Amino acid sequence: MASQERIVSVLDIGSTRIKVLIASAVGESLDSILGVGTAPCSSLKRGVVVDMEGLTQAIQRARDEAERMSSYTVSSVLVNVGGTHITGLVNRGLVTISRPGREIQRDDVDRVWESARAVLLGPNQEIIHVIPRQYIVDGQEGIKDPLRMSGIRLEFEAFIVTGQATILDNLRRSVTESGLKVERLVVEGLASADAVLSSEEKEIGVACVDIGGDTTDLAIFAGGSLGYVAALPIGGRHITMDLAMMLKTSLNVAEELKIAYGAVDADEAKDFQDSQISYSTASGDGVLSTTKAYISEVVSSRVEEIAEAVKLELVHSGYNNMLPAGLVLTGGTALAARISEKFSQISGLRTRVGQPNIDDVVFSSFRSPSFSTAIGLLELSIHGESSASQKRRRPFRGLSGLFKGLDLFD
Ligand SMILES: Nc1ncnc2c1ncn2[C@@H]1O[C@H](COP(=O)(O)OP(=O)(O)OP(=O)(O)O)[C@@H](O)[C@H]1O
Ligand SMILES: [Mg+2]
């Protein structure tokens, strides 16, 4: 192994699957990626653990998956949380200098990240994230670094990323049992926006929409800074049930049919008006028949509802008419063909899919929306991970992904 090569490892903790991933990392770059292992779950309810159990159990074998695959121990990870009891607010933060010459240092720049993480929390509350948008400078705005700089006020504008202190507990503690190290929590939304999003598109305007099993994710950015994130209870695992509860069928099937023929386009639908599958019952005793338009037209009505919501989580955002750049999907549910023309018909904002930017021609299955939130954990990792324990990191220089420059960790 080259001198300067180090191993990370990642868990992305999903409502349908868990993945573990282990690369190698030379430099600030991603090297290769080493070792995946995944295992279904069924653990969670909306991004909240309901079976700690059960989750430990899949969390275990994906990561044995892994380190049989990469011959290399996982100790300590960055793992993802989700879930609607995440919200997001910006706040600010002031100090005056007062020492001669009025240099800001230091000290200074410390203070004023205290003063704007002092939110006032629930009783039930804890900071995730403390992410800056700018420093601002006796009133002068759009300050990246005020270290050395003169002035007598220094603002500190932020975003906090909240989530429910118990419910963050019982996910550390299932990752804990598992023997694996949580070395930091990193929100869904941020990781899989971390793989998929340009700076380009951060600087000008959009969403990340990342719909996953049982959530959709939202991280939205505009003029380079994160400005709201938000998770909704509803993704392809309530298409999967409504097609399951349609066609009389297991969860099994209907999954499968969902994924062989659920194109999310009426017109494409026509196409095969006529084509006629067979798929057993619920009980696997029986066979039943459909079309695969009919399969369409449900899966279509779903991924409807779910663009709906979207939309109006983006007007309730107040970023709806802010988002030049449109909405990037991602996550297993993007990957339903025609997805991306039935969001932008809804919300009338241009939209493409996002998928992580794998160069590893052996490991190409990860360039795929499944794998953005593992990918986005990743790239994380590999920028801070050395300085994760540390109060507040140094900014991340030469990160092609969202926490370029910033700190992310408080
Ligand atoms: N080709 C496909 N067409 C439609 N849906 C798909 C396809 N492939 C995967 N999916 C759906 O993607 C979903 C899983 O996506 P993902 O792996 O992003 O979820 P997760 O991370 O486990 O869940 P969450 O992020 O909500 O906790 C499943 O509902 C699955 O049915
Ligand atoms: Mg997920």
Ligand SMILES: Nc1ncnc2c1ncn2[C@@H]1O[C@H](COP(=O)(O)OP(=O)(O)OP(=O)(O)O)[C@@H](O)[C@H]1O
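Note that the rigid core is defined as the largest set of C-alphas that superpose within 1.5 Å between two forms. Bear in mind that the values here come from a model prediction, so they are computed numbers and not experimental data. Residue numbers count along the first chain shown, from 1. What changes on going to the form predicted on its own:
- The Cα shift for S283 between the two forms, taken after rigid core superposition, is 2 angstroms or larger.
- For K248, a C-alpha deviation of 2 angstroms or more is recorded between the two forms after rigid-core alignment.
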Given for the second form:
Amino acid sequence: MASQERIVSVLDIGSTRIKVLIASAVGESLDSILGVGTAPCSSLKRGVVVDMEGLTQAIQRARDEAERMSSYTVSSVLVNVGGTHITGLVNRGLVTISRPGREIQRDDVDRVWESARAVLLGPNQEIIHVIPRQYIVDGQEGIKDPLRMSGIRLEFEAFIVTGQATILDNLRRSVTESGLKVERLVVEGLASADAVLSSEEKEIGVACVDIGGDTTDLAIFAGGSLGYVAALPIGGRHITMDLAMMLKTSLNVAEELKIAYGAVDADEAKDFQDSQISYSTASGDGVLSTTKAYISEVVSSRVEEIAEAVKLELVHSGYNNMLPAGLVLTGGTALAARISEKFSQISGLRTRVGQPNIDDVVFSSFRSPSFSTAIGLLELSIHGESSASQKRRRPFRGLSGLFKGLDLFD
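What about the form predicted on its own, after the form predicted together with this ligand?
Excluded here are partners and other molecules; the one chain stands alone.
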């Protein structure tokens, strides 16, 4: 029997832009991206909602645009969450198998999961994810599925991701007031990692570094499972703001200059030394000029700060010497020229820029690091517990040229 098509939708809440994606899935595979909506947003600071009304309105604008394009009505979404309040820890649960025959059954697995979840949390902490690492039966480690095995002592090791409950509540409330239901929250670093990392990289050891607007999210994998998460209070918007201030231009112009010339080492590119470029003033009523080398110098120094912060966090995590696959950079700032070389130089690890693993030519517009979180959310929605439900409004077919000319990536 052919797999039935279903519709999934996700909400990517970024520091500078909101994205809503609506897609169709067949079985466990992404079939088509039917609609995308974006809206600028400045209502979050380091993952914390600072303007609920502004965020709600931005979500509504992005949702409306995606609905018009796709001809579907969105009712519930997977939503990303980030910020420095996100933390992770490893915990174990333990239960005894007392039934005759000592066969491990589903209720035993459920009990040991609940045991692992019983973490002593602070009064304002909430569990977001309980991610399996391994089962242990009578001291035998590395078991993936203990069902129907015989044993007396069943343990479950999990990586538990938590966040500040009030921050999560404010995020949910903003989404709910926009007319959407939050299907579940997904930590931003995990969503991005799902889009850009291979299973082989996760197995041998890799760190996904998602450079967002206000924060840089770190997710470290080893042995095929998540081992560490962190969010650093520095991101691409800090680079853009510094550049805009020094060049006396707008944030939009500074962002374009950052991506085009930002991380190129001027001493390794002699043509940058005297290459003049012109750009508009912050007010837009005048023209200024500078050299590519100056832009490179300003941006490179800020990129180095982010790379140094990541390096210190890797040392703190204990995984610094356990990452044969190195670093995978993603997020909009990963588009900056030669940024991988900068990170590799500072961290001492092999580094590449990661983009969503999308093969179909139809989806080529979304093969960008700036869409990693959104595409990762789609994949997790497809493979997750339940899909977002939508109501079909009218037939729609044809994707050729659909996304051309859209302002998707700023």
